[in-house]
Each structure stands twice: as structure tokens, then as C-alpha cells.
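One chain comes next, on its own, written as C-alpha cells: the form predicted alone.
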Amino acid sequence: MQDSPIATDKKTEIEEAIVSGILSGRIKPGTRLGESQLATVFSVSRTRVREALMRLEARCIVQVSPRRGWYVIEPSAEEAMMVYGARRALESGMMRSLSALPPDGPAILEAHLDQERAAIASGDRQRLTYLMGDFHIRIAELSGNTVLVDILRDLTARTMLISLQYQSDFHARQSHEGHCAIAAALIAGDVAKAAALSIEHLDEVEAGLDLTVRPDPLADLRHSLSLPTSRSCSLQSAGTPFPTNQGD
């Protein structure tokens, strides 16, 4: 028996609220989620929540424990070269496959640069952090082909629990001129400048990634507590302007 439109839409929204709340980075990895506490936010059964899990354990978001329940991915070293590794591949020949832009091409991707601007300006962590993966993805929704808008937010949802696990040392700004440059070769129409330019700028934020570190089972209490971890006492004392934990 096939479900209702409106259970599918519930499963669906469920689903993209534990999507966009990682890829903003108000969703951490290891965040447990509880399917009576979302079975009461989104006015569903269990099954419903359950369901929405399960198809989010496909996409390699969330992972269930017998004892423990679900729980968002805590990407491992080895994961994380390989969710990085995909995306040089996929990004790169989306890009190579990119004719021209749409007529709006230059205009949403100047307007979405402004964002990130306005967002450094202002220090709007969490803003920037979806800025940051979103541009990725709107580079896709350009081209129009809906599976890879579908692939590359997944990816990019990854990547930002990678980021938020492994990046001990992240300057928004030098991403930000990344995606400038990246933005100016499409534009220009130099699709295979604009395809070297994203892989020289997933390397370069995949070498910011400290993949010694291993998670810390106590953050949420020593955040509840005002506790700083060591990576940001040092960060603080050496006067980071951004948090390490802001993914691209």
C-alpha cells in the first residue's frame, strides 16, 4: 500500500529540515535524534519519523544504533577523503558539462556572492556556513539537471559534518574568494578554467582538515557549561575572526 501525498510530504519535510539544519550547522555530527521528540515537532506517528530516518541512513546522513537510536554520521578519516574525493569529481565535470549559463546565471551567482560578503561583514556565523555549501549547490540548480542538485546537496551535507568534526583551521575569506573566482570563470564563459579552479578550491579546504582529531563525547555538556575545548582556547587566543566549524 502505497502512502498518502501528505505522508510522503511529512516524510519529505522531515528529511529537509535534518538536511538544512546540518548543511546551516545548527545540526551537529553525533546530534541524537530522538523519534518521539520529532514525531512531536512535526505532528506525525514514530512510523512517519522512522521512515524519514531510514531514507536519510541511504543518503549516509544519520546511522541508527540498536541501543542508542539515530544519531547524525560522525564522518571518519577515511570517510571524509572519500566524500571530498567524489565531489572533485562530480563538481569538476558539472561543470565541464555547463554550455553557458542561463540568461540569470551571472545575476543569482553575483547576488549569492553579496550574501557571503554581507555575511563575513557582519560575523553572521551561521549564516555563512550555509552560504558557504550553497553555492555549490546553486551552481547545480544552474544547470539544470535535478539528480545532480539532488547528489550534490547530500555530498555537501557530508562534508559540512566533516567540517564541523576535522577543520581546525578555516579562513571564510580565502573560501570566499574561491567561489569569486569560480563564479568569474563561468560567467566568462571558461567552463574548463571554472572546473580547475573548483578542484584547486575543494583541495585546499580539504588540507585545512585535521583528521587526527577524534570526536569529543562531552562537547554538547562542556558548550551547556561555557567549557572551551583546547582547539578553541587556541583558536580564541590567537584571534580567529571565524569558528573552525564553518564547511565549503
Contents of the next structure:
Number of protein chains: 2
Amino acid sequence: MQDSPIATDKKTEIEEAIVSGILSGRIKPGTRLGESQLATVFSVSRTRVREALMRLEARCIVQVSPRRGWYVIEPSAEEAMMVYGARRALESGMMRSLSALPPDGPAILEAHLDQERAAIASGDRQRLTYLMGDFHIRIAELSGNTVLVDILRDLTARTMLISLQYQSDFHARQSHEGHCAIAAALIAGDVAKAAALSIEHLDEVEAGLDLTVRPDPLADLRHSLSLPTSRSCSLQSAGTPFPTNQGD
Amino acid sequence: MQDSPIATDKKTEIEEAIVSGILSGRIKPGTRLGESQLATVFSVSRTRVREALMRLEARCIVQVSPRRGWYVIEPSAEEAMMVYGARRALESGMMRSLSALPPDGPAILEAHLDQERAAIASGDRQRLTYLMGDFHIRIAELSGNTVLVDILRDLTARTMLISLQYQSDFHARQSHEGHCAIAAALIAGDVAKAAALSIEHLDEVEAGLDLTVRPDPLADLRHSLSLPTSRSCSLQSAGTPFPTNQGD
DNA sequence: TAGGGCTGTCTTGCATACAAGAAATGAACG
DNA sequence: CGTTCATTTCTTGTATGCAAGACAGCCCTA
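Any chance you could show the form predicted together with another copy of the chain after that form predicted alone?
Full assembly next; the chain just shown is listed first.
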């Protein structure tokens, strides 16, 4: 039951399924999201699929090319830098506001870090990817501010797309250590240090990207040729085109 | 030209018109937004209206009550505090990242402050309301980070709804002075001071609200009775139900 | 008069049909 | 063989129709 994640109400089912796919790295930037295909997969009419896609478009997660199709956003280098910039501003500011951690805060952080360690040990990369992004959301949750959580959730989804597009290799251990340092500072109550570490951490992750070279300079051309992106997207023709139940 | 603002593409026309109405205070929290009415006003079918409303729902600006109707969000006191909290985190973090202002930054800030002064002098409250929120967006624009701008734009719209619902009286002069101080610190290059002033400024504005008393404790009840909110919303029966062209 | 149920009306929810456009295909032609 | 143009197919864009539900008003009853 933990596969079809949360399984919220009918209304946001499709939206959440797509976001979940992105968050766990199953759906890549540039993936085509055909209305009819999704309608078939979810056994609904195009109307509801469109509504979900519209909402995702408002969240800057998908994009429609008029009369051509819906595609998961392929963030440009500029957009990538801006997303990281926004996260630096938001998260550092958030840290500074976290002077009083809730009583169970340390335990929550420790539990999450344990999960990260377990994922590293087991080599479950999809889960690790998800956890790495989720750490920051965990912290936002500690603030008790759901507005902050929602904003950060969207930024995390976009970050995931950026990583998939520009990250040459994933320094899981380095990221994990960054998380540990931030958590330690927070638990120690040193919010200024936590803020500084957050900026540093995001800088590191951003530095791990290769933004100077476009990962797929022929992306536009490929689109005109209707080739998915660089590799197959598996949404196009596979028997189970939308593996929402994959992963943990 | 500043009335029907931007008048972007056909696709976001309805959405932007509603947001613009909120930003200038013409549309109040709790206002009912009937699909058919909007469809008539914009001379389109309900389909496109629904799409616009869905996008606005994703931005936490409107809300649908199943089979009853769409309403502009009436932020709860909790949500109000969280929005201000998010803005404090975001804006203070943003200030600290603004070490290098663009060359025309000071001029832009001064020009905006002049507009605020002019609006105060002329007593054009609608325009003043709009400008007060827009100041913060101006600063985000100085960062050159459109991601930040978009996030702050949505938060500003929500802030506007909060103000309309909870602000007993509008201390325009005090807010203006806060803006002046922030601008001065930014121009002087003292980002830490600008960050501190931002938090202070938002605290002041939040303190100006009356969050302890629900402005309309019977809101839910009224809804069940299908009375708009507390007063008439003018969208229901007026001849020109949706005055998008009103205001400056 | 107060309460309960029925019915009419108005709303959104959702599916479907068709229009409009883009891109791929293939044929004709130089 | 390469190019151009018509056609065919596939996609989204938009409107419309009908179903489902909520609410208001009314009548009926006790």
C-alpha cells in the first residue's frame, strides 16, 4: 500500500502520481505525457487528465507545447540556477526561524538520517534519491509551516528534474554528510550555523551539476523529430507505460 | 494600460484577471466565482474557466466546495501566520543573497517609493494597496531570480486576502517607511540589515492584523446557508458582475 | 406552528464530440 | 536522388451535454 503513495482523494490522484514519479526519479525531464495515454492508464477521460496537467503546469512541473503534447519540464541551466538560488534563500531563512525545535524534532531528524544510511547501504538508488530531497521537506515540516512545506515540495520536484538532467554523478555520501551537519546544528540550536550549512550544502549540490554543457544540446531537434529525449522514456510504448507502483 | 494588467496570452487571461482583481483589492476573500458567470463575462465556455480556476486552486488562491461553487480563499488565522512566516523566511533569505544590486537597482527602488508616495498623497487606496505588495516583488526582481519572483507573487496575493480579512486599518505610512528603510539598507549594501528590517517589517504588518478574533466567526455557517460571506460580494447579481476594468 | 419530506433549480463533475493545428508520410516531380 | 506538396494521422483546444449532488422552497402532517 505504500507504493501508490498517499493515495489522496480522487481529485489529486493523477497529479500526485506524476509528482511521485518525478520525486523518485522514475519520470525524467522531457518525458512526454500524452493526455490519452494517461487517460487510459488511470481509466478516466481526458478531461480529468487535463485538469491534473494544468495544475502541474501552474507548479512549473510540466509544460504544454501547443497541439504537440505535454512534457515534463526540462529545466534550462538558468532555471536550474534560479531554483537553487530560491532554495538557498528559502531554506536558509527557514533555518534561522527554527529557533525552537518541536520536542520530537531531533528524533525525526535522526530517523530520517538513519533511513538515508540504510538506503546508501542497500544501494537502493531510487529510494535514496527520494530521501535526499525529502530531508529538506522534513525540516520544513519541523517548522510546522505547511505553506513553507508546499513551496519546498515543488522546488524539490524541480530540483529532482534538474539533477536528472545535469547531475553527472550523485555524491550520495557527501549529501548525506551535509544533512548530518545541518541536523546537528539544528539540534544544537545553532540556527545561524544551520543556515550557513544549508547554503553550503546547496552550493555543493549545485556545484556537482554540469551546467556549462547542455546535457542534450539537440533536445529541441529531437523533439521536432519526436524522439523522447535522449533515451527511451518507457512511457511511450511499454506494456505498463506508467509504472506508478514501482519502487518502494 | 495599467487596468487590464499585462493582458497576457489567451491562455492565462482569466487567471491573471482574477489575480489582478485580488492584488488590487477588488476581489475579496470569500467571493464566489461561479463558472457560468465567469464564462459569460469572458465570453468563453465553462471549460476554460474551469482550467483557470484549477490553476488558481493549485496556487492556493481559490477553493472549490464540491457541487457548491468556487470561492476565493478565506485564509484562516493559522494560514495567515504561516504565510507571513514563509514570507519572513523567504524575503530575509533573499535579502542576504542580494549582495550585488544591479546597476539600475537603486533607481528602480526609488521610482517605486515615489509611486508609493504619490499614491499616499492622492489617496488612491486601491493603487496603494497594489503598490505595497508590489514593493516586495520589485526586490525579488532585483535578484533576477524569476523563480523567487513567482513564489513571492503568489504569497503576495495570499497576503492581500489576509489583509482584506483581518486588517482592521491600513497603516500605509508605516509600511511605506518600512519599505524606505529596507531600500536604503539594500542600496547601502547592508544585506544583513535589510534582512533584519524585512523581518521587522513583516512582523509589523502581521501585528497590524487582528488574528485573535475571527472576522466572521459564522463564515462556515453562512456558507452552509449559502450566504456569500458577511456582506454582498457584488459578483452575484450586479449588472457588471466582474469589474475587471475597474480601478486605475 | 414546527418538523419532515418532496420537488425544482442551480451548481459543479465528468465524458464525449468535434475543430484546429502540427508533424509524419508518401507521392509526384525536377 | 533530393525537394516540394498534398494527405493522413495524431495531438491538443474548446464547446456541449448530461449526470450527480446540494440547496431552497413548498406542501403536508402532526
